[in-house]
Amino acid sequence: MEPTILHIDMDAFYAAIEQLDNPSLKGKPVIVGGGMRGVVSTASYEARAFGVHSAMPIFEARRLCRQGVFLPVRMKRYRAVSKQIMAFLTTVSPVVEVLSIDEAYLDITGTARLLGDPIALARKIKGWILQETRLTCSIGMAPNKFLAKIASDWKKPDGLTIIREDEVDGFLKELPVAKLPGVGKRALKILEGLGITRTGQLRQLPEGTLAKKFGKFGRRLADLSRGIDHSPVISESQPKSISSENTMDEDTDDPGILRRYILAQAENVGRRLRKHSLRGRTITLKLKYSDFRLITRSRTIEVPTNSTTVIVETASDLLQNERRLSKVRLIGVGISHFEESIRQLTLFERSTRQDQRQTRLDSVIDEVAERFGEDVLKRGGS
């Protein structure tokens, strides 16, 4: 049975939603990002024509595209649309791996009898998304995840690219090596030094040479050059960490301002933990300084938590203990090393009245945020 994997990728998702909600933005270069000091989250295809792309600093995007329409991120709106799309995809296949807010893999291997021809199914998915959300997506269909993801990017926007098993060699022969996952600037420079610019050329190199140049990744490159990828589509995979971060409009070393960011981020992280019934043991503070030096400081606590108060106190303590030699550009809070939140207290562990009050407070704030929005109710000190 020939494996059939779909990669669904929404086209310029955030910018497309902004153009949908405000028809006057149609045809204009729309750039969605985080303030003057942030980075581009998504650029419309009109903005991309000026060289603007995701992760580019906002100031650089403004320089390249002076006529651009710059908008703040409206994550709540984007998540609502994403939830609608992902819910539909789970009705198509029981094996759906959500990669991010705007892309997912579907494994439809062996579903032809039940769901019909795979190509017709891909067109049906595109049609439903367009009809229900008025947004377009691009779909790649291939024998494995690696090829499906490359295929989805092949004819954007609103594309459908199919790579059949007997077409893999021909497709890869002329594929630029820069398109291979994991090939960044450094790897590309090494490959170009070897005279390798196309994947077909890469296939001719001995695996030993690649292993010598790239270590373990060299063996992965050898597999990719032959279209080999055994990665399964994994549905409902549990996150390894949950985090929230902000790039500030102005660099600062004011402890009060930094702590207010920590409080807001811990609220976001705690709410997501409780929503997924998770507790974490390792709390991490992330700082990027004005000279772009990036540091992380972590502390592992004895009892796993999803309490916003515990996250705030731990992250604030990490901040206080950090000797800051320059102003802070970015700050973030995260938590990892999860376990499910339903657990039994040990013989020596007691739930104090303070713990119970904090749990009730978290529940109330979560409920208010869910019903009326995250900005309606805030804890003291924010």
Second form
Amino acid sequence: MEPTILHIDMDAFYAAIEQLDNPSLKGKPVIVGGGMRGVVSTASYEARAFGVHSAMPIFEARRLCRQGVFLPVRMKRYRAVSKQIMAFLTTVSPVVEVLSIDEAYLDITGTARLLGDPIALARKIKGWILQETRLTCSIGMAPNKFLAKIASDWKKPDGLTIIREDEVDGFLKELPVAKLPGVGKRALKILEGLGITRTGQLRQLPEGTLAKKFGKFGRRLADLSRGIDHSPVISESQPKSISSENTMDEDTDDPGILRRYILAQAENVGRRLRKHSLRGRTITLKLKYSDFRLITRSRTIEVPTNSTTVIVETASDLLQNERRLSKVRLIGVGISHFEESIRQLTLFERSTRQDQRQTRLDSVIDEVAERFGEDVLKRGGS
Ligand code: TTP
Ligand code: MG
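Please supply the coordinates for the form predicted together with thymidine-5'-triphosphate, as a counterpart to the form predicted alone shown previously.
In what comes next, the whole complex appears, and the chain from above leads the way.
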């Protein structure tokens, strides 16, 4: 199976948030920074046109861009947005590696059957992030982390760059060696001394020469020049919650439709719980109304569960108890308060026959979903 890695990087992150919070700044050169070090943290793309960039002294930015709007850093606000984005990404795939405040890797290898074609999925992620945060990002998609990261930077802002397996060699041939991870000023100087500026040339070098000049890093350089990078996407130790949510095609207050969403979402959440050998105790229903009012309702149950049926029943109950005054725009089901299954097995062995039957049904459905895609088998909902 061809590995598929996404690298997601927000565009002009701090500056874009400032423009979002103060719409009169849209389209203007915005420069965020200052503080103790007196340097630019980031600049909007409008300011970049004047030559302003990150890490540049503020006084220099002022000289280059007199009409610029200079703003202080509001870390707390940027962190909150970052958290929202990263939390969203973990609902797409559990294998998310958060790299910095505005970038993450997502391993979507082998998810095509469940999540659809990878390119369409990348587009959807861009759409969802835009819809949820009103911010744009750029995504790179490639067979490994290093290429995905270079790809996300290729076309910015609001880009989507895909490097397919059979395009790797062509892509690397002309790539400046300065773009390779780990190649800083020092390495660049050595490579220049060898007459090497492009990755294609680097590939021609005998590995012995690379080892002599760079030691252990020589091996890595040889790999990179061939597009090889086996480093895995390392997700957070364990998710704190698992959830699934959908924005409706059309706002609705039809209980039948809402229940069908809950059923599909509980199915998705249950399967991920079982895959990670987790059981949760707190089930949460999330609703966003057509007036954008967002509410969550939770219930904590006695016995930790990974059963789709229990999640469906609890979430449906929460839905029924909720007095809905307007139509629903978004609905979601989540579970948190985890305990690992292994311990649970001994603690709760006295499961009833009904439970055992349910567990068997869950595992059959998981297997079918895993092999044939989610839509093949839907349990009889009512
Ligand atoms: P980047 O992703 O490097 O930059 P960016 O998001 O502003 O712009 P783009 O990705 O479109 O090129 O960094 C993310 C944030 O990190 C950035 O908005 C501000 C902060 N940052 C600094 O504070 N100092 C720096 O030197 C850099 C590079 C970033
Ligand atoms: Mg960025």
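This is a predicted model, so every value here is computed, not measured. In this text, the rigid core denotes the largest set of C-alpha atoms whose superposition between the two forms falls within 1.5 Å. Positions refer to the first chain, counted from 1.
Exercise for review: Align both forms on the core first, then report whether Cys137 has a C-alpha shift of 2 Å or more between these two forms.
Suggested key: It does not reach a 2 Å shift.
Review point. Would you say Trp128 moves between these two forms, meaning its CA shifts by 2 Å or more once the core is fitted?
Key: The answer is no, as the C-alpha of Trp128 shifts between these two forms by less than 2 Å after core alignment.
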